[in-house]
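Given as structure tokens, the chain that follows is alone and in the form predicted alone.
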Amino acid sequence: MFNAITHSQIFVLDQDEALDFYVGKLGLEVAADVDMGFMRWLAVSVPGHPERQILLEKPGAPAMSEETAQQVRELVTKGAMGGWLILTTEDCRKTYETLLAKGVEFTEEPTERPYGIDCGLRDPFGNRLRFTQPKG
């Protein structure tokens, strides 16, 4: 039957600020950037991973009421949407480092766990990210 998940999605609230920040601080590229006229396809991908994507989206029309995207865009705001995204790296500390010094606010400093060691950062949005370790 099925054989990859392609595409996940999140919400943000500004595309070109997710931009900034999934590219720009975290080091994703873009994998697409497509104006389709009733919305702009985001998607940013791990470097030398163009299928695996996230797609950026904006809440709103044709998915959505603008009463629907408020309640959504309030929701991404408290961080309340449910839902992570999980990178993996070959060094934790070394990551966070870098990426503390790009500016990025972590929720959580790099931390030892049973499967390696990992550390969470939300991005301006609200939306919560882990980035791990893996032990081996």
Given for the second form:
Amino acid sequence: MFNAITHSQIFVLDQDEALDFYVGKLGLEVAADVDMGFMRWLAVSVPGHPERQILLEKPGAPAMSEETAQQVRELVTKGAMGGWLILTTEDCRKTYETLLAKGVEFTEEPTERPYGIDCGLRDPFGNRLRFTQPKG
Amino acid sequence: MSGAVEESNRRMLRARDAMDRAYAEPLDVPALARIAHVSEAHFTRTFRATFGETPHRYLQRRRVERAMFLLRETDRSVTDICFEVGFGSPGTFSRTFREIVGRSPREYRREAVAAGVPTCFTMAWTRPID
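Same protein, the form predicted together with the partner chain this time rather than the form predicted alone?
Up next: the whole complex, starting with the chain shown before.
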């Protein structure tokens, strides 16, 4: 039936700030940045892998009412919205040190797991991200 | 006004993350209020309004959850685990554990089954509610 997952979505509160974080700090690249008039289609991907994109969507009218958008914004900032990405890295500890020096907020330091070394962080808005150096 | 709520939520989340990360450290209200960049008087009230429980209770449940994890997944002694997760005395640990879990740490250990999922999920989903 299906071949691949091509696009996933998380809510961000400010797309320029999201670019600073996801591209400027995490080192992802812009896969698409299109002013569609009714919305800005902003997607990022791991460098060299445009086949899997993350849409950084700003909640707002007319997709949802201003009141609902406000509720979504509040859930994102409470860490309750479910924005949740897991990336892989070749060297978890080195990546951690690099991002820490850039002021990224970590929720968990690199930790040994049965499946590899991983750690956790938040984006500026409250979404959870993790990255893993898989074992073997 | 809405921007103020978002800013406040984010600050409270920062303090809650600190409890998830450094639960074994003596994180009192002054320390957490500093992390959240708010006054001590403001902190407990705002945290409770944001997450539905006091920071003290959140931290207790985080410590108990981590203790449950270690009771399930390791052979370490109950006393070791008590200090490892940040309790100051075995008496306080046993009392708090029983109050929250409904069983003693030893009873829990006998009955517990390993969860077998990544720790980030056990921390988010198995922190006991009262």
